[in-house]
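The chain below stands alone, shown as structure tokens; this is the form predicted alone.
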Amino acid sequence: MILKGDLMKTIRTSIIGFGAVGQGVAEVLLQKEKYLKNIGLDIKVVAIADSKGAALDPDGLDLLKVLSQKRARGKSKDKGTVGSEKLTGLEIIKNIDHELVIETTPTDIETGGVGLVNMRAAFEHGRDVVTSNKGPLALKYRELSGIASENGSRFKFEATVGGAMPIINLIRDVLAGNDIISIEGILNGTCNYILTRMMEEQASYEQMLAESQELNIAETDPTYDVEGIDVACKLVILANSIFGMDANYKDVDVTGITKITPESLMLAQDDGYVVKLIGEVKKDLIRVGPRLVPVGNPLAVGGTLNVASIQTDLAGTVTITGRGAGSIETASAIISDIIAIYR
């Protein structure tokens, strides 16, 4: 039973960055539209911005009509302007009334982007604020979270790990009163398939990351992947929430997967062993790069997916495996975050 009346909780909300995550939070909440009235809540996107464009709706955007006209265009000349309005993400983000801003812009790890300062701003004028955008995490957590606390809103970024494998959350709320150790597991799925492949196939890594590069597993730049950069982000993101550190990218030891030959695999294999790249951090340690994992291992998963071991001093090992990339699993995490904000 939809609920009504008092009980319905009703959340302005833009969506700043239209890309393929953007789009994917736009689906899900039209997928989910009657479970979160059921629930209580009411998700009305009042605007959209993309890098050349805004549409808006004080009463809430017809989110299905806003994805055909931005797949539309898409295909033309427009180059996919999500509206005709001609204010940016961070003037909705400002001038706009809503109450969540959820922020799927680019991803820059060098100077945290337009994201950053779009998270600045959302938290200076008291709106909480859900992200998938790493760049802005891996730079100056400390400083968002402090501008956060001091406005009163509130910031959730579990997309920025694990995307749809829950991470950070599982960790503050299901282990609550655990101390952490450590975590450790697979946070990159295009080198997991470039691995993967590679030993399946006795290939080399350029032959792989060609096929990823067809499947569009893996970027047409793929150097944030196959160098460990993505991992180190994320990493430094656990590091800093959930180890209270005040690290950043160039606190971890990081090397990708580039150098690994299908020879090296192949004697791995012999002695029962797989090489994938493995990110790990502690209070003491940050770091990623190729490792023997035996083969049978939970560590062990093949092709895409994503899997993290959390070591606690109560509950002892907890492993998770799933898969830490896709739209619409990305939108999985964020929905996830919005509910247990406002739920």
The other form holds:
Number of protein chains: 2
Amino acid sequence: MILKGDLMKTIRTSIIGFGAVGQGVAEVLLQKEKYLKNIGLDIKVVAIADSKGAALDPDGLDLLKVLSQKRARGKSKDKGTVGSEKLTGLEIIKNIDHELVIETTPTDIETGGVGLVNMRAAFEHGRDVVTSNKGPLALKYRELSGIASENGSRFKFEATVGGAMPIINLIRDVLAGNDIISIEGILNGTCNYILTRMMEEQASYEQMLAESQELNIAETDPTYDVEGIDVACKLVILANSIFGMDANYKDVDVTGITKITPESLMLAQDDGYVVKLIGEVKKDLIRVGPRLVPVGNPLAVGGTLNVASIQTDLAGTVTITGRGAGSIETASAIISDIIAIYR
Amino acid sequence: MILKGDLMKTIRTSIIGFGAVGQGVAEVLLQKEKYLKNIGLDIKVVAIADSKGAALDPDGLDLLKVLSQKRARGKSKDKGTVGSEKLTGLEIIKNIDHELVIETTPTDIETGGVGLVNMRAAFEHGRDVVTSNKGPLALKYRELSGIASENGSRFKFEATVGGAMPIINLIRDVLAGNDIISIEGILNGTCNYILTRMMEEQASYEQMLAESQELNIAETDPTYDVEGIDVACKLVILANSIFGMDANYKDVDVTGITKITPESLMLAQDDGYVVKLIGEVKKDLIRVGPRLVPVGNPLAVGGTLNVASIQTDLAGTVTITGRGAGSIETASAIISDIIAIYR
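For comparison with the form predicted alone, kindly provide the form predicted together with a further copy of the same chain.
And the full complex, kicking off with our chain again.
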């Protein structure tokens, strides 16, 4: 059944930032086109921008063509661009008629980067924003949600915390009615992988960092992950959006995993514990650091998984586990946010 | 901020069945009255029925008074009743003007019991139903959702599967856009407790059943739990509501935990596994039985916890853990369903 006419909502959309996540969104929109039309949503991508150029079509871009163009050119000496139009993401947001901006530019944690500028402009033009970009939210959540609200724009950002581990919508929608007392969990898959492998192999931090870099789990410069900064940003987003705080990632008490030894992991294991990099947020406290977790506790998950335990007044503790990264997984969170806005 | 006039929705409500869960709902409605009014919902309970009588007030019952009356009388020789009106739940559903029936009568898995009759009548009178009663859904889901749909009634039942582990709304709302490939998990807290304790104490099934009965975790007649029937009912509800099947709990391939020995648990432990009673549903398969789960797997949770892993096409595997029982926990699921309907 495809809905016609009045029952179908057309949502003109831009994708700003066309790296792994932006491309994942395009793939998922293609894959789920029929499903989305069945629930009454015609998501028409009218513009896509990367850092070099843009593709435009007011009638809706052919996403398959755009994806293959981006990837084909990527293999040549000219680094790939999505299209030949010389428009920036910001110009698209300001000048092209559309309802929804999917903001997937890279996180800049120092200044908020182009993402911050893009989101401000989107709200000032009355557009809704769905994003995976942590930087602007970790720095300026209150300002952004304020501008969104003044302009009647919707602002959703499930993908910024834990990729396909859907913690924000779980709390806001599914646990509605509950007071949230605290959230704690493993919010960085790279750190979880390194700690899990150090324990399995009785190996050093340096050895297992090297392994995870070979497997493309850790980045060449792993500082942002292993020093706990990535977790701090996610905690700040939870603190601001769930607890109504006005925190900045610099307010977080942060310890990373670089000083952990295999000997300490073995001692913990002998007593029935594992060591995990745990982020924690509750009223007046935001911190991240290594902690002992009992084996059999829902937080004691291994590999690259993310997990969060949400302590509530009525439902007790609810724990959610999922993949914290991956372009399709992150795109899944973006699609769910889009459906939640327009369904 | 309390919303006034047009912005406030008044929802006249009955609570049919006033045991632990029904009373939990009344307590939570009292506790969350201000929160609910803040989001625009005035939930006015106009009738409550238990198996002996009823309390009525078209202007809204005083829930504190009704609760203390039910409990005070419960201590006397006359077994407690909620009120002196000689109306049954069914008569209330048929004859009293209201929008929402909260159906919390006990599960009857053989016939569907009064719950089935009550739900049919509620939908025929155009009322919405939120329920914790598994029986009618495990037997007649398709019929009930059909009548609900014909009459424009809403039908929500998060509390029937896993208490405060919010699996149904997680899948339908938060993971919207994903195809669900399979669901597997621990859906009975009593069995999980017995198996966890057998392993911890190297004790027999009979010993740990006795312990769990002393702690009021297992019932005096534990058949329904330990033979896997309770899990089978929950799987059928998932099969019908998530996978669109038309299954009955008698279609489920069921093995319980009564034949498990502590020796087998120890052997599993030596190899890094725990034994759990796992329920599983996917296209054309519904089954429950003991299975080996690796330590560190998100399903390897202990105590009375419930857990479910949802395999999806986009988000990968998402796992949710929570308390499977408890009157306030179950009431939490009911309140979240109410908010989802009317917000």
